[in-house]
Amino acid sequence: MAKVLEGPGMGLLTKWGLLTPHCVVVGSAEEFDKLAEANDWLKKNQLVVKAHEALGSRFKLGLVKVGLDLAGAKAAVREILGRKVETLTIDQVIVSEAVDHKEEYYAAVKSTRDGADIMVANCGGIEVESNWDRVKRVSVEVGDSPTDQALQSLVEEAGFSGSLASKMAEFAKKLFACFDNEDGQYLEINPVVQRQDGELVALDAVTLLDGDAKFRHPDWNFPFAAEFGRAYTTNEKEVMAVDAKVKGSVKLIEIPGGDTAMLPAGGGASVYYSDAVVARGGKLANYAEYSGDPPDWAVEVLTEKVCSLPGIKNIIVGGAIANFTDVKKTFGGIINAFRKAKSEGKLNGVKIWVRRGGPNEKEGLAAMRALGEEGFDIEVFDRQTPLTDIVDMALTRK
């Protein structure tokens, strides 16, 4: 699941023909000040200034300026920009025009076991946390889409009725359409809220992705927003980038201080192993993991970013019996960067420990032993080993 920022997610619903304020994102107060000559909303509008980050409760941490002109908003730009949040600093902000209404409302879709449900309320902001009984949904199975006639009872057992209900339904019909042909998990309208024209808007939004699926959708020039209340560092980026351009999976988060180094394949194993780590008393340096049969090139560059961890003492590649993931080629890019990261000097004094079974696994364990005829440090066992017997190997350096 990846978190996509209000600034693209707004672009999202658009793209799918729900109205949005007009708005900018900027790094920049100078950026800023060239789009306010740019755009005349900007000069003639009252603004909204958020700073433009996974962050909850912003407005109480004082990131969100309501009820600006344009020398209000500039002066708001250049108070948010840089300040620091615990271990994140701000580098972006939103600029938004504020739409005038008067009755807020709230929409959703959300991924279920089944398929997603759909929910709307006839109250929306903060008041819909304390009055939840009256969201009301409908549920729709995989692959189906939700009939007219199943939104317009949906809304009015809500409690929209006349034309507003019909836009309501509308609304709902669009935002499941943004939420079923983007690959959504979860995709929240809080609040709706109806213009003087008539017109729904959609105020704000939380957008949540199928990471995984960004190969199916070229448009997605947006980051996924970082996790865990820092920005994400270059390594995670670059193999963010790589993850994108293929079809299985590769994944790392650095975990500063951590001395176990962790490449497993698949993320049953990732979790199963990092718990064995954290167990036994050990520490992380990073998460990580390589599923779904990625081609060996993404398992190198992970496993470059993996050796270059600093202060770590072991890597441990381990993993279940694969179904289809290709042992002696994942393993074909691992030893790659083994051997690039062993000729710069990354692997001094680090020990490798090897857990795998899969297609061609004789194969492939076979080449990871030969690393010991190199000079690597390195332990390789079959299937026969349990799994998390390395971690304790690994741990006591036995």
Partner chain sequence: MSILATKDTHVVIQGGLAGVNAARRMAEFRYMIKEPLNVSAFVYPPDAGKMNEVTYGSELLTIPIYKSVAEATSNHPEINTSLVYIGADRAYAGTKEALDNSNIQTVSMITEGVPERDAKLLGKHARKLGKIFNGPSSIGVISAAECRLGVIGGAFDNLVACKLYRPGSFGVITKSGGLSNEIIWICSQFADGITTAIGIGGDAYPGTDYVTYLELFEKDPQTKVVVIVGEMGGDLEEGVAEWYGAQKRRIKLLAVVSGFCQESLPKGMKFGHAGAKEGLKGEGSARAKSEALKKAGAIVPDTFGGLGSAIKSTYDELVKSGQVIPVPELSPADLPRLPKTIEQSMKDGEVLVTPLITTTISDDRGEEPLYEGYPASELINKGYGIPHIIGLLWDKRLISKQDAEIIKRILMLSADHGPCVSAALTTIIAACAGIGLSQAVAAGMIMIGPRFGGAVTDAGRWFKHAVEHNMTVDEFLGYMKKNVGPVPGIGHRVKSLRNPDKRVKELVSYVKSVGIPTPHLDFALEVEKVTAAKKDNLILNVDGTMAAVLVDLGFPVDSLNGFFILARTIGLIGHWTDQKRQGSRLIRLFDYLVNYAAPKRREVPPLQ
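Keep in mind that this is a model prediction, so the values were computed, not measured. Positions refer to the first chain, counted from 1. Rigid core (definition): largest C-alpha set, two forms, superposition within 1.5 Å. Compared with the form predicted in complex with the partner chain:
- In a rigid-core overlay of the protein, T303 has its C-alpha displaced by at least 2 Å between the two forms.
- Taking the rigid core as fixed, one finds a CA shift for T385 of 2 Å or more between the two forms.
- Core-superposed comparison between the two forms: the C-alpha position of K110 differs by less than 2 Å.
Next up, the form predicted in complex with the partner chain. The previous block was the form predicted alone.
Since only the chain itself is given, any partners or molecules it might have are not part of what comes next.
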């Protein structure tokens, strides 16, 4: 899944005919001042200024300012830009018009195994969270579009009537068109509001797209944002850049405060390793994974990042019995990075645990075992040792 920030997300909704508030995304106060000269709506409307980053709890952090006039907005832009939140520096803000409204509604399209569910509710904002039973849905099979009649029934079931019902049905129809044509995975408009002139406007949106479909969307010229309430770290971005270049995959997510570093192979096995650490009461320092026979240098880059995690005590180099990932070659990359990290003094007091099988497993495991003679604190196990036993051993050592 790939999360899209508010600015480009609103852009996609507009592309498919939905009304959205006027908004601009700016990276500097000067840019905003110039846009204020050029756009009447910035002068005439109440404005909202928000940090344009993948951050949770923006309200609490004081990164959302509402009810501003232009002067207030200019001040807010200056205040928010350049603010530091942990490792992240805020370098974009979105300024949008406040839309005067009375009622708030809800509309969403969610991917399902058979196609998608279109959901509407005649309440919105935080109200919908506590009234989930008021959300009504209709399922659409992949490749099909909802009939006007089905949408009309849906909105009526949700409690809309009269001209508002037909406007809401039309809104849902366009939202679905956006979802279906833009390879959406989840589009949520909360709230949908009725403007003074009676038109429905998408006031805030969550936009998740299918990153794998990027090849057929030349206009997706925006970066995808992290989905877990913080921005990607430098190390994560570097590993993503490598991942995008190579056959197979390398993945890294850093988890501050942990002491057990993970370097397992395989999208499936890696989660079982993480589970084993948590089940043993350990604290994960990261999630990592390499698979699909990636080149040794890609695994080397990943290993360098894992060795650089602060405060780690164990590194779990786990993995199932590979089908076609060459154990000797990928371990070669890991060993290079281990040597480099050791020479930089990064592995002092860190114990390495290895379990693996697959093509050229004998040679790969022997090379790992030989690290013991170079002064590494390392334990190496083959396929005879069950998958996650190394986690048990690592976390019960004194």
